[in-house]
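Form predicted alone, single chain, as structure tokens, below.
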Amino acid sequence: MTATAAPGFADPVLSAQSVFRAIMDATARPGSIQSIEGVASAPPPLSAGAAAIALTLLDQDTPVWLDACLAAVPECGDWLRFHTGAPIAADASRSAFAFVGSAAQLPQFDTFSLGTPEYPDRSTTLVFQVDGFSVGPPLALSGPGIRGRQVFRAAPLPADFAERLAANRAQFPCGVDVLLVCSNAVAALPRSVHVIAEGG
């Protein structure tokens, strides 16, 4: 069986609700993280847990770019197109979402789109791959959906993520949303949020 041709989801409906409940999860609680079922067959270095997201968010009409590690392998790319339907777009602007495999390689958020004040929707939604949650530079969290303040983990992320984020936060309600995602969990970092560097 090639990969193109590997399956997907074993119950396609059953594991996109429950991914997609997961998703919606981690959005209203930023910085939590929720476990999700991953896809054994997703052609590396395209995560189970990306991949899982894939299937349940992406289709014919969510233009999808994939950074330069994801790119560099077609399978990527034929696997996604051939379980979503969704077009691999060459303008990162264009995209609806963005996979993104290497933290060295992540642009600046403003390479994609951020919406706009009467349309903030049309943003770039971010699905940026990690080791894990257990460890990692720690990041302050405050906002919507977090009582009080939280301390967030991640790793890989560049060196200047924080600051990344805060200026994101800072064009609300415009800004591009953050899914961090590893083999068998999400965690997210919508716009909204208020991110600093622990100590900072």
Contents of the next structure:
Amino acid sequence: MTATAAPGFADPVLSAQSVFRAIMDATARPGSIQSIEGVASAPPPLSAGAAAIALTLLDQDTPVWLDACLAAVPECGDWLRFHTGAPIAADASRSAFAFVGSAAQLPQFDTFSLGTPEYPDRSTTLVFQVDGFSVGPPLALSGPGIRGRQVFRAAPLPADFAERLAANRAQFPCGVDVLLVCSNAVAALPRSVHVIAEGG
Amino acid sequence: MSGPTYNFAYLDEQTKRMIRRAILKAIAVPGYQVPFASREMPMPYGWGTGGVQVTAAILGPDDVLKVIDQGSDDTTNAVSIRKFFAKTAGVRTTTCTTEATVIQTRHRIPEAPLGEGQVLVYQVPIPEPLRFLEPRETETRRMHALAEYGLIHVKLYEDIARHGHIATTYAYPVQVDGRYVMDPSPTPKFDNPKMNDCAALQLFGAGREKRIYAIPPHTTVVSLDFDDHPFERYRFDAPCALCGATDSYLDEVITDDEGGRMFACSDTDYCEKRRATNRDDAVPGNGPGAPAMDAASR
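With the form predicted alone in hand, show me what the form predicted in complex with its partner chain looks like.
Okay, now the whole complex, with that chain kicking things off.
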């Protein structure tokens, strides 16, 4: 453990509120991009945006799983534990949140908790770090929260991301919810979203 | 500054995180009731503790809060909750529907259409639409898991068998995005169509029953019915005695002990706005059986 963990939110109450509202708006309107103020002091490769989400939603009740990219850097786990108190889960299927640092290492969704038909809320929320929302193959989305259709881009994403989302939707109401985050913006693909086509 | 100080919006941060996580899951599974660890609030159950907790978890310093109780901004429950957040969060409050960013409601949806930037927070007494048909939580949970909603259709059918029409007038069950059947809280069924494809996010908080659920914006919400007995809105067949509106939901107001009564808009903001803009209009119409209204009474 490092001698001193890097600081978190400057104003824990109001920063958490504004980041939460961005996450809530993103989840309520899948595929829309909501800006957030990242935590610049987060230890890389944990991005400023993912760190802000962690400080907003994690606490002692939420086991968090880190992918190999993040787990390889002990400062990430130490920083998360110090600021949130969240236990680090070794088993992805028992985690409430999973932070994924690199697209190439995104595990299949069924390695996480998908909830049960009686309790679909007991599923993992994936927080998936991307570089930005302006490039990448367009995904056309529809479903609750979307008026008509919404085109969504993010990069980098796994090549079969659209198929994974479709498979996730097919299990509704079970399934994972995905938050995609770059340094200063967040978007959400909750399990309710339909991928209607993939162009480009 | 003297007197007690509170964390912003009263709740402690750990409680807010727990509620916020529940809200996100509720939005991701529209219409599904997410259990949450409801806290004791400085008001009794039944006074909107669920709605207050949801509002406290989402409210920020830039929000403008409106609180209505049966459509009215100036009844005890609405005034108390508005003051509660003005004191504990220091947020700006309003009675104007279009100005508000967060609207907490007890049993009405405002008449003015809601916009993209707004959140409607409902206070819910009994969140489970199947509860009066099946008292066991384990069973209702399984029925939701299997989307087994035959029982609630039987209930509506029994209405028709007994009364000749679907006699359910409030807490009229809806199906959200073709999956979960949901209790829209005891709003009059007049308001049900407003939930469909609503531009605002709708959040539901049940404090005593410890459940949070949600309808994302632009989501299909269908009131349950039958082909030969389609869903129908209901409103008293009268214009508002104060503003003359023929499209708003009306309250019946008893005016004396000799059977006198009048009908007035339940949504006070809607009614006041109409009266302010229609001052030069003709004498407002009165409902059947209504006493002659003083046209100037405002």
